[in-house]
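Only one chain is given next, in structure tokens, and it is the form predicted alone.
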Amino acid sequence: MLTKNQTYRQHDNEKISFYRSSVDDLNSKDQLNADIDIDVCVIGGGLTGISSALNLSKKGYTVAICEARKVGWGASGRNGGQLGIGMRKDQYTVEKMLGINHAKELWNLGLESVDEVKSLIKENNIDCHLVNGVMSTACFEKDIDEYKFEIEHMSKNYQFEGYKYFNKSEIKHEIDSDIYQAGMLNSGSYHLNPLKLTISLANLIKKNVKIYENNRVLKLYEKNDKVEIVTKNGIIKANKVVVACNGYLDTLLGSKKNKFIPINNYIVATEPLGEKKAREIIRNNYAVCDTRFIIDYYRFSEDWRMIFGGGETFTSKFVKDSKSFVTKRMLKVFPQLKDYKIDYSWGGTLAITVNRLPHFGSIMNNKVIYAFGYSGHGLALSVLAGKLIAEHINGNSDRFKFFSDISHMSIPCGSLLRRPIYSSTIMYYKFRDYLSS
């Protein structure tokens, strides 16, 4: 069963966010009045649950998706918007902890997950405002060299010349704040308004796959060769059920939800600057992301407001005030928008796996499968998941096994220590941040 206080609800007391300011929200008419028996349940209306719907239902697939309040209700419809390729640690830690030839492969799956979504956007019409490039900017002295490693070590092993390295007068250039040593520019990756994508993917779907909004899945179990699935409004019996909640799954796979840390981050939108002042701030419009343990990301909207995330929470709930929570780090970086009103600030959980690589399984005899733990680096890998989780239920598991094979440790003690080791984690990287500035 789920929990008292189900991570979803956290948001149900909020005020808009810009995201849904931004588009209207896909407002399925789809009911479940009876139990149904179909080919595959997807639970999770995020870019996880749309996409494996979106590509196994072009498999002739019969599908429908449960989602607990709205499509992009979680982290899908939240996020900082960042489209990045490659994976959540750089790609020569990823080497050290898989292997070369392992490593090789995720990566190029890393640049297929950027593809994907911008063959999806291009194919469909959908305007979701997609801008190129994303900046990452050196708070500490030691980032220049580890700038200069990558740069020179993706060139040599993986012919990846996307990469450009800026020094501290070419960031000041650049971003306008006097905090940061220098940069290095990513082309291959992008920025978009990510509920928009997500609702556009939705819309594509709505005619062949049934989407279930505000029916929450109470429990799994396997029964014969197929998994009833109990929902709030009815049954539905599928051969197949795709767990897509990431940082949302509370108790849904049992001792699965061990595999992660659910921790909470905040976005605060600002009133419209205008193009002219926007490009004084960041001249060339990329989205930004720092380089310390606790990141501080932004990029500007389509309407050119300053949209900044920071800060983290481990707690089972939300800070009172997270408007003044991020605003104050904002105005660390950027002290000349301290005019400028806010207009919108939220929150969203993530799933945070100890080696910041996705966690892909199955459970029930294969037949229920999941994917989870994008560690902050899911807008693009969220949509390849689907893709593969859809190739693995028709049969092809290779790619799929690229992440399933991927060792995860558990939490110790599951739900009584996670939080509690985060917590100490995070106090532990605060203090070297401190030092290290």
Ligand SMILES: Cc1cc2nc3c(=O)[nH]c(=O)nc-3n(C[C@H](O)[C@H](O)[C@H](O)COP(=O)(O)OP(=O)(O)OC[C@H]3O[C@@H](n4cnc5c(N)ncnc54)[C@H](O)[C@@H]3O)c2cc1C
The other form holds:
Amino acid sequence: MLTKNQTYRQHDNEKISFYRSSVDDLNSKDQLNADIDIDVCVIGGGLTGISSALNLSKKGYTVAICEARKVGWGASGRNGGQLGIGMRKDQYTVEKMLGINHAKELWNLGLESVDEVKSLIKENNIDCHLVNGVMSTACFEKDIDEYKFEIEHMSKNYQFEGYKYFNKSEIKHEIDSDIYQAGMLNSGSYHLNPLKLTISLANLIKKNVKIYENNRVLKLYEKNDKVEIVTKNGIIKANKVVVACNGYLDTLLGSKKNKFIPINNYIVATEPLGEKKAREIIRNNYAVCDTRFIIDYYRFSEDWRMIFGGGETFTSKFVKDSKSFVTKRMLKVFPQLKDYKIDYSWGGTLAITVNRLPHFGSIMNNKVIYAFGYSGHGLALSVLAGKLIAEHINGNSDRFKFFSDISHMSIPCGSLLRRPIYSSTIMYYKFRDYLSS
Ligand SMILES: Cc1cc2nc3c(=O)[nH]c(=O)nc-3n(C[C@H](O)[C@H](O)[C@H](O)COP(=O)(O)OP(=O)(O)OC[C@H]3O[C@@H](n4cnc5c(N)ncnc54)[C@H](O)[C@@H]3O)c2cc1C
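Right, and the form predicted in complex with the ligand of this protein, after the form predicted alone?
Following is the full complex, with the preceding chain placed first.
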């Protein structure tokens, strides 16, 4: 059963985000009026769910998506738009966690995830403003050595030449802020408008896939050879279920919720600055992400608004005034933006795992498959997840296993402690970030 205050309801009374203002909703006409029987039921209309449906329907399965609100209602329609290769942790750390061979497979899958999104955009002419380049900016002196190490390590061991180092004066030339010590450009990564991507992909599949919006799933259980999915508007019987709710999962998968901490993160969008002013701030229109524990990340939108994200909360409610919460952070980086109006502010919830790697798996005798916990690095990986889930359901689990074989710690004492534990960690790192600012 779901908890009383479902996480996705946090957004019910909020104002429109920049992304929502930039694209029409899907407004699916599909209505679940009677009980149905299908091959696969996908729960969640974000990128994991839509990509799963896309790949499964291509393989000939009958698929329906149940989304509690609208397609792109969750993090897929609210995120920073940074389409990054790799995992949330740097590759050397992944090697230490999993061993070199497993880490190399994940590196290749990370490259594939971005390629997959790029191909979908190209093949289907999706207008979501893909721009090349994500710059990491160093807030700490120690980051300089870490950048240099990573560039060399990736060149030597992975033949990856997509990183480039920027010293203090070079980074100031690229990004007009006084707070950075250095930078590292990742030319394998991109940025884009994520809601346009999500809704465009949903539009692509709606001929073949039933998309039931405003139809939340209340519970699911195994019955005979099938799973019965009890939804607000009817019961769906399916051979397989894909649970794609990420940070909004709540208790739908029982104790699996203890494998991640739901974090709220916030974004503001300024009024349009015009290309000239925008390029004074970020010369080459890269997306940017800094090295603090609670990161700042930002980029310019297709109409030259500063889209600035930063600041986290971990309670079950959003901050009341996310606009000033994030604007304060933005002005520390770019005081020159103080006279620009903030047109939009919004937040979203993401799922963070202890090791920051995604958690894939299955329950109910492999009838219910799930993927969550992208830890803030899920824009590309969620699209890849859908592809791997479809392969797994179709009988080839080789690549799905590279994720499902990763062991994940449960947060001790589950519901009681997961938010407090994270909150004390955050306090420590906030203090550390504060000392550096
Ligand atoms: C503010 C923010 C910034 C981010 N920035 C970046 C970034 O720049 N780059 C990056 O790589 N990643 C980023 N992320 C992470 C990324 O957005 C996510 O990892 C990714 O979108 C997860 O996609 P998903 O489809 O798994 O989940 P979501 O997109 O969250 O979709 C889950 C869906 O499940 C639905 N749902 C929940 N419960 C039910 C139910 N019971 N029945 C039916 N439907 C249900 C929800 O309504 C929601 O639509 C960010 C996340 C946030 C919140």
